[in-house]
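Only one chain is given next, in structure tokens, and it is the form predicted alone.
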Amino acid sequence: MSSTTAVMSDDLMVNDFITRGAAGPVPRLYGDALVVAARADERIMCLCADLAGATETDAFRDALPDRFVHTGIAEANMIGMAGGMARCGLVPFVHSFSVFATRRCYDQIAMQVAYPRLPVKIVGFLPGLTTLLGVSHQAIDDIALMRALPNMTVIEPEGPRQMRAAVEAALAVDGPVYLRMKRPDAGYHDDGEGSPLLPGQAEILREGTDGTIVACGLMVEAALEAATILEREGASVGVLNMATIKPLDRGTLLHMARRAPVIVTAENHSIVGGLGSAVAETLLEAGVSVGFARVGLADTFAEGGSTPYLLKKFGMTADDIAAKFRAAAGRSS
């Protein structure tokens, strides 16, 4: 076998794994969102860098052909493409990995998507520690660079919920868009209902007048559990679920933050320049005084392993949070 072959067999064994998972097939959410936004808008386009089961992009692939590209392991020429797409009225929707949608090519996103304020899509999978490929393939500091490019919105849905609603947001905002998207893990049963996402607006999950956890994707869960233990040591502590990262919903969390003492943020992602920096510095801004916290990636690189595993290993977890919420309660007292 040639190493040409060889490595087109792991790319597509790699890609399967992912696919499926290790407990077998799931649910195409945003594939299928896709598709029907698609077929209601035909100035849609569906981009992709030879990770169409991954991004589930195969499901328009398979739908709507004329209107799929398969542009090859080349994210830098895919953003050109696509950025001449949308000069000539078009909407593309780009799809790789959350690390080289951005890192990679990200001089191309700048030039020819974000200064020209084009309404391209960028949608990035597997983000931050949720994937067993390691640390070649973990987006950490993807949200950091989108939020520094002037025109960007940034947008990492919640969980499987939000991902029909995310595609709509995306089409809402009249310019360039970062999706950040976790697909549902294998075993996930879809009951058909989905939540709203409204770009720019958070979500208040959970009410409460001894601090606020602010957090996005995947560790919205971890953020109510977290709460939910805290509950149990007699704390009231609220839930905000900031879908849109950029730009971030000044107005509620400084709401949530003069009503309780205590701000905690939670991200998938490295404590530099995320959320956690975004919540900070509009807080600073805003002459409010609270007990901070920020859980996350803690300027590292991580390495593979399973999403649970890495999630405690490198502090991440619900008892993580709730263990940095009683240190800035102890520190706004």
The other form holds:
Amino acid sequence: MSSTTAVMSDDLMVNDFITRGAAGPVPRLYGDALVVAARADERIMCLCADLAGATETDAFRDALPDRFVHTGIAEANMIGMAGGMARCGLVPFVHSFSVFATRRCYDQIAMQVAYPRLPVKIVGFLPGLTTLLGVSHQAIDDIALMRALPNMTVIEPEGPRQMRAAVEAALAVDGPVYLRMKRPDAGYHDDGEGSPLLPGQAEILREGTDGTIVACGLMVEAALEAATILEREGASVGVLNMATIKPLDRGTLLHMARRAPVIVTAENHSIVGGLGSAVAETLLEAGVSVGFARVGLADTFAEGGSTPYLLKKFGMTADDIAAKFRAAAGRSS
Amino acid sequence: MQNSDASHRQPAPRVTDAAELRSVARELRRQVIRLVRPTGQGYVQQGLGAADLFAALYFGEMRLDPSDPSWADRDRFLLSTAHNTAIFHATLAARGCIASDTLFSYCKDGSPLEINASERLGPVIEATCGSLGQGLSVGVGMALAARRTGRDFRSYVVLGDGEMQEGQVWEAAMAAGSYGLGNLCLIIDFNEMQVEGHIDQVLKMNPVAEKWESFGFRCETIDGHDFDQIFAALKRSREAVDRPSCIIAKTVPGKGAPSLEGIFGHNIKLPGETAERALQELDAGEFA
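Now show me the form predicted in complex with the partner chain, since the one above was the form predicted alone.
The next block holds the full complex; its first chain is the one shown before.
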């Protein structure tokens, strides 16, 4: 008997296979922060539609089992239950993949969460083009859907450094919140601290005198790269992390746009109804005329694939952002 | 979490005498006609059909304090279909939960007394339902919250029979059964009528009781116009502490006004003379 055969014994647990299947350890920044928050605030409940690992709520499930509710694969009911709980003084955080936490139960969110302005925090993972699973699991319109609901706050952390603070941000909003979350990539090194995320406040990551890239989520990193590419060409381009997409930080946006009238938006989402639309509406209504372009899924469904492959295929890389900026600014490279 | 203060606070007195409740229900039926008559809006047949259930729940069964609709230990009531408001609003007014003089703004522009009950009316409307299939989920969440916060209030959900066609109902049913929610009581207003007619002509749903039982509910079928049967079923529901209850209450659309009884009209108009005749029938009827 080889040693390999010996390992394949009764001692193997299901978690051994799950661990082996992963590309490497992934820090549980959001999930651990939710447990910390829940220990300090006993109103917090955690509801999960059969995706505890993928939504980082396995820690909550194990640490605070009396406050964790397995809803089963039934998102519409999960939202209704959360509404009922919130009406009785609890603060439910509900979890699934972004596409199922929003599109699949839209009417339930409208009637049982948004209309009554209840403190239900809807937490979705796998935003946009971040899954191999394919079009069924890709949330490309969730920002648009949630943004269209009165009373809803929409927040997408820039990346791992803002994931802990997303919990506090959701709690700081007295009402419904949609958190659009992406787990860190395997091997992400966590410094144990992270950055703040203040609801409704854009973060100026980089100043620029020739224009600004307004980005959210994983496109912030691409926006910074694009600004570096453009800098090499002699353009001074700022980057704004618009982690709160609704309500939009109008003041900071208009300040940047007036100072340097070229604005390019970048989002891991359809260009219809999301960050780009929100920015365009705000600028037009304020009477600020800018060179303008949107980077995102160009009104199309995508497909399963690795994130770098998909971002390249669908025109959402740093090079694409830089190209859109040149066009919006009337520059040639 | 906070605990119940129900033990040292008195809810509104309950009426459980059948003769007295028949009198209450007769007056509620009169109000249904009066509310619907001026505009022709509102649901007459369903209101007359559910009057006995509403009288039993609001006057006899539920713990509530009309002077404090936000009392944390009140029993929760959810009308999942939400449109059966002629009877719902009439009952709230008769019980003192809303002012009677607001009733006659029903269905008029600007009034919070809309056809579909909404929380514009205040905390007496526990959730804005009417998008069918959602009420049971909210009731399940409230029952879970009671368990979590150590309170002993109960969740009562009234569901339409046609509403059972919504898939979310069965998601909620599965959850309630799985969690063993003894503090949840579902009442199906089983009038066998939906927009397109008899429920079985639209989508066959029988056997209904067996469905609920298989989802983990204690289920019984009763005559929804017999107060003795209604209260006996509600009592057995309270005694079943380890699982949710489903009471299938058979009701007759238009009950109490013989000229309207049994007419399957989801949203019938009520011309003045028809309304007058119905009022006369109610005055002279078996409950007089």
